[in-house]
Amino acid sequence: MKNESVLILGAGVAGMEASLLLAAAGRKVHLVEKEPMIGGQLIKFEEVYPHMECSTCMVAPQQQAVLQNGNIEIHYLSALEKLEGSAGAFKASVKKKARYVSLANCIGCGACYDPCPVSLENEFEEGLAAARKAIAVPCAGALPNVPAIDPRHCLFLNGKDTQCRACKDACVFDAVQFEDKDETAVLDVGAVVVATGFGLLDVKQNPQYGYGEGKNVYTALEFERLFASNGPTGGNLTLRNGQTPKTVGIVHCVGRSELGYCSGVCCMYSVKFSRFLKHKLPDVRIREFHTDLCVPGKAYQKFFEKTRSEGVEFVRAETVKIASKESRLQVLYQNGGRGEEVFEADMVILSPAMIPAAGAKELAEVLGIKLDAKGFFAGRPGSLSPVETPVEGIFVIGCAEGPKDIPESVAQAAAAVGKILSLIPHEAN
């Protein structure tokens, strides 16, 4: 008899969609997430294209539905370490790191944060916000709203100050539990879905773009947080020098030539950034620099044309580099055979290529499947379905399979669920 439970790796938009669809079909889902919360990269966004819908309004109901579904068991701070067996009868070993905070006892009051004497870089806010503490939730509105303790930096847990119990003393609900231990769960499942998402190219590898050293050059995710109403500036477009930009350059295709592929979504999220800017700063001058423009489908074409009608300039640029001139930035670019031209800007936004998520190579080895030439999980040779892998019973969805936008990721989640339900049909008792 085949096991009807399903293991899903990654609780971003694709992983959550697959979990809810399977749960609705009566399947037990083990949702494995490396972070202490669910939602993935989407929760960093303020709005999503092409209709500029509120991202939180879209994803929060999904998060709540996952948290409240009795058929879905979430394994936070967890990763797959070993997988044995075959379709219908996999045995998965999942390593779960200690949270050191009780999900049952914590009410999310945040009283434990301020007493903590340790301050760390705020990774979620892309280093733009005030430091976080060794005990913290990753961001405002995180679900579940329960902090985790970073044992590498907690003075009590790393042994640097065994008398420090500041967070525990501040909690009247006995939620802080220093005695928690890492553990390994062995799960019997019939199928596995890989939904581990994506990363972005480290733009520091491309010094010609002038990123770093406190300049007003931002990556895509930094700008997302700068614009977000729950971000470090409350949604005010205030630059590192405290000023509001009057001219902005947006550079597409960062890393494309080195990686050898088009991410397919960078053009549209770059266009979205122009809409962000025009919404907050109607008089701002914007110039977008691109090699090719990827505008797929009728909804995206309309989105692009609307943005261009608002006065946003689109320029084909074969090469781009960023230089500083006094307090401003210079975008130096070549457009055809006309030689180098210059656009002066207060702010530059870089749109880096999407790359495989960290740990993809190691996970592929555990799963016994291969990566493609670009480092994403490879599909089954000869198959018309992009969600199938060479190993029966293992499926890959969303950006784990390759760069794509939210609707396509959700569509792949549904496709994988359909495959699983046909591969392992429900057997009546």
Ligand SMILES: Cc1cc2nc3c(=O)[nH]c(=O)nc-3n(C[C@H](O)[C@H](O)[C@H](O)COP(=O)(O)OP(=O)(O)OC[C@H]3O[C@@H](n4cnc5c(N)ncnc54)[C@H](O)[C@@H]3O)c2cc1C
Contents of the next structure:
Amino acid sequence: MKNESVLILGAGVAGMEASLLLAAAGRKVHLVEKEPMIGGQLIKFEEVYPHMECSTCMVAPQQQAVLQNGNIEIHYLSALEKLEGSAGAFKASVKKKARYVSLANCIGCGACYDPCPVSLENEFEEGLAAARKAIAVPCAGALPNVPAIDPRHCLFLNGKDTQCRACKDACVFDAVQFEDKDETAVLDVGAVVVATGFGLLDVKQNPQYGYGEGKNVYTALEFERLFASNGPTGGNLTLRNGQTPKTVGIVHCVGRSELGYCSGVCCMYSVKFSRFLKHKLPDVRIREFHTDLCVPGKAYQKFFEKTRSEGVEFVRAETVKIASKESRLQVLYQNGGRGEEVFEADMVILSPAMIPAAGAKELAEVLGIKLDAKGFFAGRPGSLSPVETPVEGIFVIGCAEGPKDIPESVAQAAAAVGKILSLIPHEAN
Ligand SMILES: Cc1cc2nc3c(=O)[nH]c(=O)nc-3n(C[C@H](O)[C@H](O)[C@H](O)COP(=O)(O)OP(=O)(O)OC[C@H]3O[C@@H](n4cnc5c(N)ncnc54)[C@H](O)[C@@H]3O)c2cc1C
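What about the form predicted together with the ligand, after the form predicted alone?
So here's everything in the complex, that chain up top.
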């Protein structure tokens, strides 16, 4: 008899959607997430294109449904270490790092943060916010709202101060558990879904874009956090000196020529940034620099046209360089045979290519499946379905398979669930 349980790797929008659909069909789901919370990249965004819906309003009900579903077991801070067997009878070893905070006891009051003497860079806020502590939730509104202790920096756990119990003393619910240990769970499942998402190209690799500390050159994810009402500036779009930008340049296609592919999403999120800017600063002048403009489908076309009709300038630029001139920035760009042109800007936003998630290569080796030439998980050659891999019973969805937007990621989740339910139909005992 085939095992009907499913292992899902990654709790972003794609992995959560697949988990909920399988759970609704009565399947047991093991949802493995490397972070101490669920939600993926989407929880960093204030609004999503093309309809500019509130991102949290869309994703929080999905997160809550996952957290409350009795058929879904979430393995936080976890990673797949070994996979044996075949479709219908896989054995998966999942390594789970200790959280050091009890999910059952913690009520999320946050009383443990302030007493912690350690200050660390806030990665979730892209380094733009005040430091976080060694015990912290990754971001405001994290689900579950339960912190984790970073054992590399906790003075008690790394042995630098074995007397430090600041967080434990501050917790009246006895939720801090220094005695927690890393564990390995061995799970029997019939199918595996890879939903490990994407990363963004590191813009520091391209010095021509002038990215550097203290400058008003921001990456796309930094700008998402600047605009977010729960972000480092409470949603105020200001320059680093506190002034309001009057001119902004948005550079599409960062890294496209080196990587040799179009992510297909950056043009649309760049247009979204113009909408953000126009919403908060109606008089701002914006120029977007693109190579090919990727505006697929009827909803996106309308979204783009509306933005352009509000005065946002779109220019084709084959090469772009950013230079600093006194306190301002210069976007130096070239198109065709024309000479170099200059756009003076107070702020520049870089829209980098989407790249495979960190660790994709190692995970592919564990799964015994291949990556494509660009490092994303490869589909089955000759298959009409993009979610199948060459190994029967292993599926890949969302940005793990290649850059894509939210609707396409969610559609792939549904496609993989359909494949699993027909590959392993329910058998009555
Ligand atoms: C700046 C920016 C703005 C965007 N704005 C929009 C928008 O407005 N509208 C829109 O439609 N799309 C937008 N997108 C695209 C959107 O972010 C993606 O389509 C969506 O996040 C894909 O979801 P996912 O679940 O595939 O991946 P992710 O959101 O990346 O989630 C993957 C999850 O897997 C986890 N994970 C990674 N590796 C492992 C591992 N080895 N083991 C276990 N877990 C792992 C991660 O921690 C994460 O939780 C934007 C993208 C960017 C870069």
